[in-house]
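Let's start with one chain on its own, the form predicted on its own, as structure tokens.
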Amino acid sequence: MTGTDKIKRKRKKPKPLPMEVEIRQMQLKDLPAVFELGQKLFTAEDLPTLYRCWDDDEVMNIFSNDAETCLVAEVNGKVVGFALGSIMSKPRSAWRYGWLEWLGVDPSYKRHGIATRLVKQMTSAFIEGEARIMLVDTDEDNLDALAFFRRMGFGQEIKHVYLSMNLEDHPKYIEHKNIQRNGKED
């Protein structure tokens, strides 16, 4: 084998699921299960940026505003995956964008095509909603997600810099906390 030959890693094929996977539109009763699964997937250790954004209000807001682009994957009555999206329109523009905001599959159900089916059904929902472009974003270190989205046909990658500032050291924050603690301004 020469240095230019690629070594392909063989992945074990997952065992077939013992039951059918249903992809369907999310319902109000699914919110707790979707939130709980997201809590399991988007951890501070593995995905700190996503962890900061994932909360029950996020899930509820997306569902409340764009229920037609919120999907779940269900096996035997259990939510094992989800895709949450929204359609955005810009004023004075004919373009509508479908944004796949959250995608997750329970680790014990990965490599069974569930994420692929969720993205394909979301794509159809965006097309029905007259979106012309579909967007997705992920952390640049999330190599599995990047490889998956590339396989699904996403491209035109644009690097985006995410910055943060801890406000606890800011003088205004400290002043505000002192006022709250003392119950009055000094």
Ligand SMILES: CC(C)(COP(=O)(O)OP(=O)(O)OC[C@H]1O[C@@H](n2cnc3c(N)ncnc32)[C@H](O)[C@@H]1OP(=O)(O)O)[C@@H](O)C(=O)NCCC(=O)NCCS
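Residue numbers count along the first chain shown, from 1. The term rigid core refers to the maximal set of C-alpha atoms that superpose within 1.5 Å between the two forms. Note that this is a predicted model, so its numbers are computed, not measured. First, how it differs from the form predicted together with the ligand.
Put the two forms on the same core and the Cα of N178 is off by 2 Å or more between the two forms.
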Given for the second form:
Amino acid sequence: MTGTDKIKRKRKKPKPLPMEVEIRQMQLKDLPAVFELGQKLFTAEDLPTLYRCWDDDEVMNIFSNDAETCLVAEVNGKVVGFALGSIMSKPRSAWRYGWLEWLGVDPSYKRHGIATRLVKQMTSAFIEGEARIMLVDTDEDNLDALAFFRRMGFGQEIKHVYLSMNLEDHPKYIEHKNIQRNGKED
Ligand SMILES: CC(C)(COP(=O)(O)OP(=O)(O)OC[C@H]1O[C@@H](n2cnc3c(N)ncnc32)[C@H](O)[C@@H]1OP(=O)(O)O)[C@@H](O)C(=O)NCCC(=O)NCCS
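The form predicted together with the ligand is what I want next, because the block you gave corresponds to the form predicted on its own; please supply it.
What follows is the entire complex, opening with the chain shown before.
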């Protein structure tokens, strides 16, 4: 086999799923399933940054503010993937941004094009919501997600540094804790 033949060799196609995958808008009844699946995917080790946190409030907030940009993938009545997004406009800017905040696919259903379909449908929802730019973000160690997003055409990668400070040594913190403690003792 020549070098060119090797380059031309087609990538192995994923085995088609034996059942149909439906991508639809998320409904209130899907909240527990979406939350549970997210808990499996976004564990503390997978989300080392403090600025994002997967909890039931997070899901509920996005869903109640932006239901049109919350989607699920369903197989035989089971939620196997989700995409939660929101549309933002900045003050004094004509630009509207569609931010894909959370995207997840059940590990047993990975590499079957489910996230691709979710993102495509989310893109249409953002365009219908007048967004002109679509944003995604993930930890730089999340190589699977980066490979996926790059494959979907996302680029212009900007690194952002998060800094933190332990407030427990701050005089105000110590004073506040002392007041709380004394209040309880009274
Ligand atoms: C990232 C994620 C959403 C991808 O879901 P998926 O349904 O498996 O993705 P798709 O099947 O649509 O993948 C499309 C293409 O993206 C690329 N891709 C997806 N997962 C990949 C991986 N693990 N490694 C390398 N490339 C990958 C491939 O090019 C793939 O095409 P191929 O299978 O024909 O090679 C899924 O792995 C996931 O839920 N990860 C955990 C949660 C997460 O990190 N979310 C993103 C940040 S919020």
